[in-house]
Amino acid sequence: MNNAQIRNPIPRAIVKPGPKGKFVRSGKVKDIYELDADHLLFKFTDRVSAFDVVLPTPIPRKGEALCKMGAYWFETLGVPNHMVRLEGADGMVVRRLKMIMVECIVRGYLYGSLFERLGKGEVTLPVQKVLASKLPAPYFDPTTKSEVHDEPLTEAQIVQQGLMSSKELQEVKASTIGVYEKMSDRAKGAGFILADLKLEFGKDPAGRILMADSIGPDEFRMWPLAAYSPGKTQESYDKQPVRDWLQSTGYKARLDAARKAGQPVPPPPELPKELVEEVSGRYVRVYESITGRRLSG
């Protein structure tokens, strides 16, 4: 592995100390402790990740909507989970699992890395290529469970290389579209579209297929309804502005050079005040307008 591949370290001083339980492990935005042999606890952090980067910059209140929002989806959907608890504003018991190691990204618009490989032939789609555009019909689009970078995957390969047996992949596929419509519905109700999701899925010790890891902002890309439209760049109310402000300063530019020509990550830089304020309200405005329900923080 190169340097290239490894992924920046988090920035020792946006670490907090942590609970009670043995520490697992630090992800981009969470910090993962084991409580006993059977259960986790997912401390959500207000960490910000851009381009598989860890920020220096903490957004405040972050955290403890992605926790919220999580919890208020695990409860709400219907469909069978791994949440036991919440344990204070920013924490989440949840069972152990063995993870599937499989990103099920579903996708209601073309957008984002959809537009760009449909553009570069590496998709097929019965679309128009119009940024932004509404798809004929929910898209699964998986890929990779990576802590470097994901990349797409067909269903034809998961099950060759073992991540699913066929008629895993097809329970998984059907929930995770399912799952997607429950949301859009509510987004709408909220005054939001549901652009695309992310989820996880993983196997309690009885072999059942559990959704799992977290659903929030960090997993979706959400829309004022009343500003959208097809063709252009959308409002999104997640952390797309630190990745348009990374792209601005040249950053994202530096990013992909290092990358491509296999040197260390370039040190990313502080966000500014005004940047760290405004996302943090799309964060908070989110949840609170999807739950209905005020954040404490």
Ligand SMILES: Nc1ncnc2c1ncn2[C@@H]1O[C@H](COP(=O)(O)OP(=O)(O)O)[C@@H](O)[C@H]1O
Second form
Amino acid sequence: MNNAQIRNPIPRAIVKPGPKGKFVRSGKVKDIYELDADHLLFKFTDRVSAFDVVLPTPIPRKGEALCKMGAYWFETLGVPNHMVRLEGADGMVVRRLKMIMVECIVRGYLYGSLFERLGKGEVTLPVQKVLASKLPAPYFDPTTKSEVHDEPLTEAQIVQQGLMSSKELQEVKASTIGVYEKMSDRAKGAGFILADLKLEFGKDPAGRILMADSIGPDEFRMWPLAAYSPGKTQESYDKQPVRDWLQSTGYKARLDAARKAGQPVPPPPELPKELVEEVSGRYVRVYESITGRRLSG
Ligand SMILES: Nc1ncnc2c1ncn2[C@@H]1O[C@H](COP(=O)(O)OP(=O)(O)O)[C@@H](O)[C@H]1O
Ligand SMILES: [Mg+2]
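Other form of same protein, the form predicted together with the named molecule, not the form predicted alone:
Full assembly next; the chain just shown is listed first.
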């Protein structure tokens, strides 16, 4: 799900100075620091991206909402994971793992690249080709973990390529589907559909498999239940106003044209204040309605 090649550079002005430890890398959302040989610090920033472009305007409280949302899942899913503790409002200390180089995607709905692949006949599924329709059962749909373009992987390829043993694969697959089911139930209770989810796993020095990375809106699609209607594109609750605004101002069209022509990403515009407030409120509301917790600070 990463696409580093067509991503614009992170605007430097919104990379916070390092809290402590050695800076390792900036992802789309997280800044990662190495605390010691066994621990990393994930700083969840207020950066927002849309159409794979990181925008220059931060969304206040977004980092805090994502950090605490991830912590909520790690604390309550009952699956062994890498979280050690929270640090400050938007930091999470995690155990450093040897990552398993597979993106463990599970889908409850026919959407995104699975819909496209079904249309092209690249996968066979006993379903009608209706966009956003519910699949008969959660579908495990792993991909490579690439900086450039994630490619689908079959279970046989995962084992043949030595990414996991077949026993590890069965463990990770069952865990991924189990987590999807639990998260779907909680989302439903809060009025959302969890359409799909991407999890990552890693191994600790003893060889134990732990759930890792983060669990937030960049790792799943969540749709408001009230607006759900199969057969069309669904709104992604939190970022939709940003996408709509980029479309209405013509930026999206310029971006598409530049990408098509193989040109660099045009500089994205600053977001207006009201939009920033609306989006910030959405992140806070999703967090609070799903977790039943208040986002402090
Ligand atoms: N416990 C961990 N130990 C080592 N690496 C991890 C751990 N958890 C996640 N990672 C890796 O850290 C990186 C996070 O970077 P990235 O996904 O680019 O950030 P963002 O989600 O902000 O875009 C990923 O490559 C992920 O596999
Ligand atoms: Mg990521």
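None of these values were measured; they are calculated from a predicted model. Positions refer to the first chain, counted from 1. We call the rigid core the largest set of C-alpha positions that still match within 1.5 Å between the two forms.
### Task
Using a rigid core alignment, state whether the CA of S248 is displaced by 2 Å or more between the two forms.
Yes, the C-alpha position differs by at least 2 Å between the two forms.
### Core-superposed C-alpha of P266 shifting 2 Å or more between the two forms
Comparing the forms between the two forms, which are aligned on their rigid core, P266 does shift its C-alpha by 2 Å or more.
### Query
For T57, is the C-alpha shift between the two forms 2 Å or more after core superposition?
Yes, the C-alpha position differs by at least 2 Å between the two forms.
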